[in-house]
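So this first bit is one chain, no partners, the form predicted alone, shown in structure tokens.
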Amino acid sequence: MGRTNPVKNPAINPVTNPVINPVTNGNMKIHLNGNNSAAWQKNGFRNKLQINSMTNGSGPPTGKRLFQGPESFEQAPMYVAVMTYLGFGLVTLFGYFRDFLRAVGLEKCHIAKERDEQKDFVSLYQDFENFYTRNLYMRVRDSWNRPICSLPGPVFDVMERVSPDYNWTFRLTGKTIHNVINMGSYNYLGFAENNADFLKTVAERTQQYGLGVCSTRQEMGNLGIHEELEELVATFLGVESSMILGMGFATNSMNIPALVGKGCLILSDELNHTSLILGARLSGATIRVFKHNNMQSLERLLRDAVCSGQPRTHRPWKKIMIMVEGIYSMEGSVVRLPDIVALKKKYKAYLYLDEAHSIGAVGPTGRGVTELFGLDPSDVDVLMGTFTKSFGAAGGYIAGKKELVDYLRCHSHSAVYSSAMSPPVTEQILRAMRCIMGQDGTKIGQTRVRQLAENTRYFRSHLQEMGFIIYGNDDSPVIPVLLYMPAKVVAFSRAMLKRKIGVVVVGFPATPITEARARFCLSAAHTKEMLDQVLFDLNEVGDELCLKFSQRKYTLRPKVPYHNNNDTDFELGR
């Protein structure tokens, strides 16, 4: 049986929070045949809204507390796990057999190996470490790293490639697969666009400042638009101050070592992103891991840390920092922030919140999980986020109290040594954030936030009704569809591309060995016709490959209508 995390008093709304009840049977039929002829636009939104001023465009709104939707992590039947282990066992067995053929010279080995004249040297390549890459990944490598040749908007173009040697090398054919529906990019609000009207200010900034600054901000690279963006980010989040950085990954990995060190304790969620893990390891602090979103596990570690102190000496920890994410990008789950804030206050710990996937994507006005739960942003000691997803740009930010930000400006390696953010990238973030806040004089930004929430609910509810096992929270635009078996992962990716749908598939070691999946990322730029086409093809592929493992059956009660909140439409690329 699966497990569901219930919530108290969820807001029941047939559009934003549909009530989904299990029934004895429920089969979904999507009346859509062949390729939909809807007008789709590769360059993002084509706005038809009248210019209207927003009445509230400055900091996050205050009001009654909001509640997150339910989360589901249904377990697959036992036979699925058995077949998954059997599949990995078979490919491993054949991998050893092929290694034997290579050793006796009957099969050519294309992977890097030691030269004969260096046989007495310390080995640079460990043979067994490459076993998985050599024998498993190479056979299915065509499902990843596919080259695209257009804007990665709601649809894109994919360059066709073939391999003459079972994916060891690829050759481009010169052909292009046009109008592939993009279900994998983190383009949550559709700001990855090339509309000339929207990008006019970005072009002007490029002409004014150029593409690069060629200096750190502490030296000659501090521009007025950098400080302008930092003030806007602080206002958007409702905090005292913020600091922007040119790389999202380094925002975590290079700032955490400046906050904690030897004698400090980091309590990290077991599913935290690699950038958080790397930053924690570089800091030299002691790291302890708690079970994902499990408050009993976290409190047990907190209680032990406070009561026992450091190992051997039992001295109190200098700092105890809890590190979590807003939305976990591989699970689609949302952090249980109110519970974590309560524990943080109870045990006098610090809280580091990574909102890379949640800022802009959740909350009534796109201000992340603090707004989703109706919490005061000051309850979070360190707010981190990136501009690479909802804002269609690059880089990241650290926000919080002014003392924190001023300290990091002097002690963070990424602030002191990295090049300043590119001017056109800075302007793109300013443009997108002002649009979300309504400071551009339109309601386009808020309309996109609402449309993303609508698309998320619509897509999730229909996937459940079809019988797929999906993970995550109802509010999360990241929707993992469980595929489990390694052969089905590859077959699914290839079958969807044949139907002109681009998907991201993920398997071991990026996921647990029995939980390979396809990860769908919804966007406000997706139209109902696009989503219906994807659902139609998913229904067919799910039947062909036997991917509908759910033992629950769902129906929508009441039926979830689809509202095109954004008054935008799409057309084929100009």
Contents of the next structure:
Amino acid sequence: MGRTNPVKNPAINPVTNPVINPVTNGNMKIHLNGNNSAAWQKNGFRNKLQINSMTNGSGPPTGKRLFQGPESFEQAPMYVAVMTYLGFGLVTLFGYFRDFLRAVGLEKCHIAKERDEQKDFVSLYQDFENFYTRNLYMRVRDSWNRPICSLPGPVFDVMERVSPDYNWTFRLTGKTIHNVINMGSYNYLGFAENNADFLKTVAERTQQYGLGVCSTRQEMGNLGIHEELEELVATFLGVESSMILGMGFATNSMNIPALVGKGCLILSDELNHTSLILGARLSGATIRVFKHNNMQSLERLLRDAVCSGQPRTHRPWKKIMIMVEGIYSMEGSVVRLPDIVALKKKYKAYLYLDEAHSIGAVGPTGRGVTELFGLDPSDVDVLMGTFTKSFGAAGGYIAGKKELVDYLRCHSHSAVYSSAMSPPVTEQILRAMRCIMGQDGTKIGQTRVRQLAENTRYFRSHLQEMGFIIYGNDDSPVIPVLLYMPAKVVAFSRAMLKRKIGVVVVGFPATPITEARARFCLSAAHTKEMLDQVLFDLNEVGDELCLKFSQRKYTLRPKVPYHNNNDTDFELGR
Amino acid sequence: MASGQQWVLVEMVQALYEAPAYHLILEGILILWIVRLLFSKTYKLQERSDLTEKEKEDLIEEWQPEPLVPPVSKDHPSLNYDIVSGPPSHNIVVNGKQCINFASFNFLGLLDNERVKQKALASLRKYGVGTCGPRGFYGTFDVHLELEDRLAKFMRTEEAIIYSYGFATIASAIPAYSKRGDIVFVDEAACFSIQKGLQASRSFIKYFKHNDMEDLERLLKEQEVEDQKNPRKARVTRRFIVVEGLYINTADVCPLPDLVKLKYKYKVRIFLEESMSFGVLGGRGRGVTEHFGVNIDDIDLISANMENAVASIGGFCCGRSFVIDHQRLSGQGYCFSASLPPMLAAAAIEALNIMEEDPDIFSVLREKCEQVHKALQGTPGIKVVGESYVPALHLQLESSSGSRETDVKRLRQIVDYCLERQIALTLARYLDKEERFLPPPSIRVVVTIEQTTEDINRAASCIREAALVILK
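Output the structure of the form predicted together with the partner chain; the preceding block shows the form predicted alone.
Everything in the complex follows now, all chains and molecules, and the chain you saw is the first one.
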């Protein structure tokens, strides 16, 4: 590959052994020294494969590590990048050609037009902005926004759409594609379910409270069940206090501005979610970006910030806040929390951890990345997470010390200006969280957490064995499978739907231009049969479309057996 | 020509031989000087003094950040929320006291409507609660498509798009269109979510005085003059007017017909925030456009939330497809957030059904509003802020004590007095430091169709009593 991607190529990354045993790696003490990196270069692997070992030599020794696995970001062979650029080039050329045809009136233009009355207004959109939408996205947009008409459980029903005009408009045929295996929803613990027994309390709350709240928390919308949930969240996370909000996205964008402002510095991972970026931007603080999960880059920024202070005035920064996510939803990577905590302590920065994808999904009992690394939750200053994913509900929380939460209750934008959380949604979170904590008197929750970890390992190891390039941490239930070329992305998505498997594909601009991918989200509700079916189809489609780019050999890896933990009456919701 | 050049060269060499020694030495020195000038730096570099590692360590050791959050005193006015036990409907239990609700924006009383609840329950049985994904990734349910369709039909626009949170709706819609370098004209009384949307857009923002069309026209004229100076830039600078239909902060209505005139005169697009007026104003609850009889196509974008009159959660934008469709790829709160839980969407659909079947509720609401407005007149020391037909009024102090804190305290005493006597009111809450133009402190009075004449009279007399006792 011509371009070495700086994101996945922390060149000074200390890795000793290309064949890493996933289980023992966490306990290996690895030191950064010249000999190792020389040997590393010699064996020729460096350009093809990086393994971000979680044990990083840069920080001081940190807390004990439990069972986190290695993280891998294999690079594809050179010809793949060439073909990808070629593909984009071809589509772009073709786009210009068709724009020309539309301009001279040879091709009908389907795009919605401005009203005649407003033709002389300044154009609402810039032309180049629309070029991509009009000529690239339009051709393939049947791969996204597929409407479904059932529970988003392990299998769902997709509504069949047809397009008479190459995706400019869609018509629902009224037919339904039943029992499509759902590999796209963030239903990590299978709490997206409609079992009447499980949802009894939710139904009761709906009957009792209605759906909305019609007021903000500070005015007349602070319901007793909101406070109940806040207490439970704090207990679940092992912190002093917490605050809940009605929308996960808004949890970031409406609370970060209350915590930092002018004269503060935010150090943000380059792959942070839009909501974090928006929150940071709204706060008015200075933002600097460090390379994804790269501790050297972060430390350099921290050192520089503390030593030289604010630009121009050189006044010291008021606060420095590091913003990271637990699991990165597009990479499947897990934050290097122990190293970040060590750095944060050394440089007295604050740490804001967004656990949108990791809460419930990782850690031996589902408490997220702090538990995965065996860290004390109080080491993280601001714990944020959402209820959309693992809890099958909606909304988000911020948790931490009592002073933090008290301050936010007074100064958070959300407490003052936005509607409080819907009562049935609150109840769903309460019930799911109690289930994970075992407060419902069953082991269902813990079984699911284990099942998810099991499914993750099983699926990942088989994908690697088949020769797909997959990204991310061995423990991450988000599994990106690299497809690279734009045409393959769409072909893959369509072929999989034909085989009744719903997958999510993402390309530019959500990913770097050469790294389009499919993303699999595993769920505890997936059975072995489902996973095997998906793997079988993946194998065939992978051969058909030539998607097996990996040059690594995984024969050394012990085959991961599948233990079905379904000894309790685990409902799949169908 | 060639021979001429040769001749010059020969002459030069000859001149070199003939030149006196001092001349040659001088020239040599000059050449050396030029060389020196070429290679030396003509300015003096700033003294560079890189910090040593030790000094850096010391700096790191010395630096003490501010605490993450400043301490909050235990009796901070907004720290201890009123606790509502049970549903926040017409009869509400606040801090353990059974009250009549004059505080929740449940204008049409749909919060405890049995039909709405049944539809939501049916949806719960089919879809569960969460959607577990954004709209793009299998988070689009048939219920969402139906709701969008219904909203578009209800508002008589081409298209509607739903968001999963009311606040995020206009806050995402504005930056989807208005970018860096564009100009937005905004009313000073605009609500907080508009302010956040504007901030996210990074456009130039020009505030005009609340509902003052002359002031707006002055700004538009200024801009016109500016545009004539730089027509090239003007051709790519988008302009927007952002107004609220019914202002939550001032309880009055924007002069929409005048705004539409200005729109065509100065070629500015209008974005209208209708969270308070959707399901309230107009004969069929379509909001300010219907109230004034303005053609809805003249408004470029209408945004509203479904958290007030509709009594669910979420928000929507509607308008022409040319405008609205853009948000499906550019509305951040739409693309990057999980979609609205189906049961909340189902509840909103049923609310629309009720609003369509029985448009009389809007005239009932209007009557109640006028009743409340009238009943509150003449409260000593209190002025009623807002139009007579508006269901969310403000009670402000007639004469401020000069300190906001004291004013808030006195108003809070009135609220507490009423709470004791089973009338639930609330202070209008703001973030004092974040608001662009902080409204004066006030008590919110919300009218719903469930309030009986008796309730209204009781509330009015209770507020009067409280004012007499507390304001003296």
